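Next up: a single chain in structure tokens, the form predicted on its own.
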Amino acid sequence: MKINAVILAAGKGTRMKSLDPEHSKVSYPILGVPLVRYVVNAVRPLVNGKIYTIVGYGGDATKAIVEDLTGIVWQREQKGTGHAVLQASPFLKDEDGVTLVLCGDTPLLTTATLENLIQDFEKKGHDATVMTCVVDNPFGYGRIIRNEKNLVEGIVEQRDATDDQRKIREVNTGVYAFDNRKLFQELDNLTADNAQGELYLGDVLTLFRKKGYVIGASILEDQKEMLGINDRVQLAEAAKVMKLRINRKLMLSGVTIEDPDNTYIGPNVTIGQDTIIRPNTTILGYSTIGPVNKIGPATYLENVTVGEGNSIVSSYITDTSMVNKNEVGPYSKIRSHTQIGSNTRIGNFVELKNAVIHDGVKAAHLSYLGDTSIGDNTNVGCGTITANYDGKKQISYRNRQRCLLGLRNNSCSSH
């Protein structure tokens, strides 16, 4: 069966109260990764057909984030999210299969969830499959009315419902598997007629009902993977629950993390077994972590490789590789476009950028070494400066050369 999604990322998130009026909503980070790249990640393993994207209010942002993965396609005005899924129609209407549509600000989704859904779609034979969540406080939640045979019978929003439906705990989640030839029929046949005066793609499945369509629903087990964000409070709520969600893998594999609350790593770093994270420690971009490593107290590392049996305490790492048996820190700061070679010692307030450090190489304490080579087994001493700097003016990258600093066991300090 061929499967299409379409991610709604077209909203404006008011709530978010931002003054960056290019600030889309689902442009807005959790470790590092942005809301929509997540539920991009969540479907992407299970689409064979087309993904598409639907962009709006800060329309270029996401656009930057997504479209490497998925199609793009704007909605100019927001008019509801029937409106929003009704711009993909010249791209998907004569498409066969199913489409799943689902919210870009949706970080917590699973691949799983989502393969839960396909499989009571067409297991049950469903013309359309909600998927719904039982919920203790279903306000602001669209309710889930059933029939007599237990099936969907549509889903009223929090502002049309009557007090009888408010009480109702099963909810809409917002994620949908339609086929996907019926849904673009009837998402024609669409009309405001509600407290908004908004398209509602809920109300597509009304019309499905009076064409006789079965519409059944897919029960969503864990609450949390329903949470969307619509502001900042919510935001910090899913961070914690990913932090929990990828802490927990890595230790499951082999890795110690001795604060879990309190160490913040990115979904797309690997970390070894036996390595070691201390609290306070954040990993974030796509850095790579070797065995038998200790990381921490106190570190900072993004797209970071480090090999094996490092040391790195209390330190500032971006952008940097380094092999093996290093101690870094404390209170290092290592830039971008740096190499560290085995066996060196970078210590104290000692600060690298665009740097080859060869194998050996010490710098205790206070240097700061830029845009420079050094040999093997030098020790730089105390207060040591190389930059590309000529005492008046900043060399450009394009004209400087590399500063290259000793032989093998030579010293220098103070240059």
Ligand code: UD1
Contents of the next structure:
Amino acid sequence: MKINAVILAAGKGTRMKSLDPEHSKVSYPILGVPLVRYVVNAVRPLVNGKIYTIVGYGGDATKAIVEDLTGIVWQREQKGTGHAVLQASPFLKDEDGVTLVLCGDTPLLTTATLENLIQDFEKKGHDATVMTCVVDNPFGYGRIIRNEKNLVEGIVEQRDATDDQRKIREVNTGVYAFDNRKLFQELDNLTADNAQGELYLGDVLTLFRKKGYVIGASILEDQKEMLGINDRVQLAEAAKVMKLRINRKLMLSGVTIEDPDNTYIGPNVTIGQDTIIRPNTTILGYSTIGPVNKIGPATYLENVTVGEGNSIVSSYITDTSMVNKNEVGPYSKIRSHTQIGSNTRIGNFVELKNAVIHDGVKAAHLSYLGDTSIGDNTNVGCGTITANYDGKKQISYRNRQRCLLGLRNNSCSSH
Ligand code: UD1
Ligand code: MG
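Now show me the form predicted together with this ligand, since the one above was the form predicted on its own.
Complete assembly follows, chain above in first position.
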């Protein structure tokens, strides 16, 4: 069966209350990764056709986040979720198979859950399957209306619901599987006859019902997965769930995390066995941490590669690689493509920028080593500075020669 997907990501996100008029909601990050990227990654393994992301408000930012993995379709005016899907009509309407529709603001959805939805759709011979969930607090979500035979009749949004309907705790997760051709035929018949004057995607189900098509529900058990981010309280809630999900997986794979509530590790980080992560540590970006390291407390790492047997205490390190058995910190700042060999010591109040630090170097305290290559076993004295800026002139990146501070077994200091 051909499977395509449409991810809705054009909405403004008014409830995020940002000062920045171009800040699309789905570009807010959790653990350094934008919300919509989580959704793309969850659906990607299931799609054998194409994924389209509908962008609009703050669309250039959203486009930049997903265009390597999905097609981009613009929704210039945001007239509702149904209107958003309609924009993909020129690209999809003549395709056979199933189209998954997801919202870009539900980062906790997993591939396994989406797979269940597709199976329900296929095995039960549905024309449309809506993923629903029975939640403790249904406020804000579309309510699922079922008839006396318990079949899904349609969806009523919070603002259009009667008091009785508002008591319904089975809600729309915003995720659907549709027979593709029928979806695009019926989208043309949607009307904006509701409290928000928008074309609601959920109303397609009512149109399907009128045509006698088969509609079903795929029930999501874990209500955490459907959390839609509409404001910054929900953003923090989802971040907490994601953090614990990632930490749990790492711990079960052999990483010690002393305080999982206060450890923030991104989804693209790998960590080897027997590494110990101490409290208040953040590791983000595409970071690869080998085995048997001690990291933290109070350490920030982003886009770093760390070998084996290193100790990094209370330090801030970005875009850096180090090999084995280095001692870093406390209070080191290391950045801009610095490379560190093995058996070095980078101590307190040492800043490294775009430096190559060879094996056995010791820079134990209070130094700035920038745009530098330091030879094996050099001992860098306290207060040493190497820089490409003399207060007036900065050597341009292109023409800059690395400052060579000692080649082998040297001891040096400069003030
Ligand atoms: C939507 C559903 C609701 C469901 C909930 C699940 C509708 C009308 N309501 O409500 O039934 O319970 O999701 O989280 O579908 N978007 C566009 N273009 C638009 C409008 C929205 O692309 O014109 C996108 C948004 O960027 C967002 C998604 O669609 O990613 C959902 O929109 P949102 O405003 O968050 O809808 P909810 O109120 O959460
Ligand atoms: Mg939402």
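Positions refer to the first chain, counted from 1. Throughout, rigid core stands for the largest set of C-alpha atoms superposing within 1.5 Å between the two forms. Note that the structure is a prediction, hence the values are computed from the model and not measured.
When the rigid core is held fixed, the Cα atom of residue 273 travels less than 2 angstroms between the two forms. Residue displacement note: residue 78 has its CA displaced by under 2 Å between the two forms (rigid core superposed).
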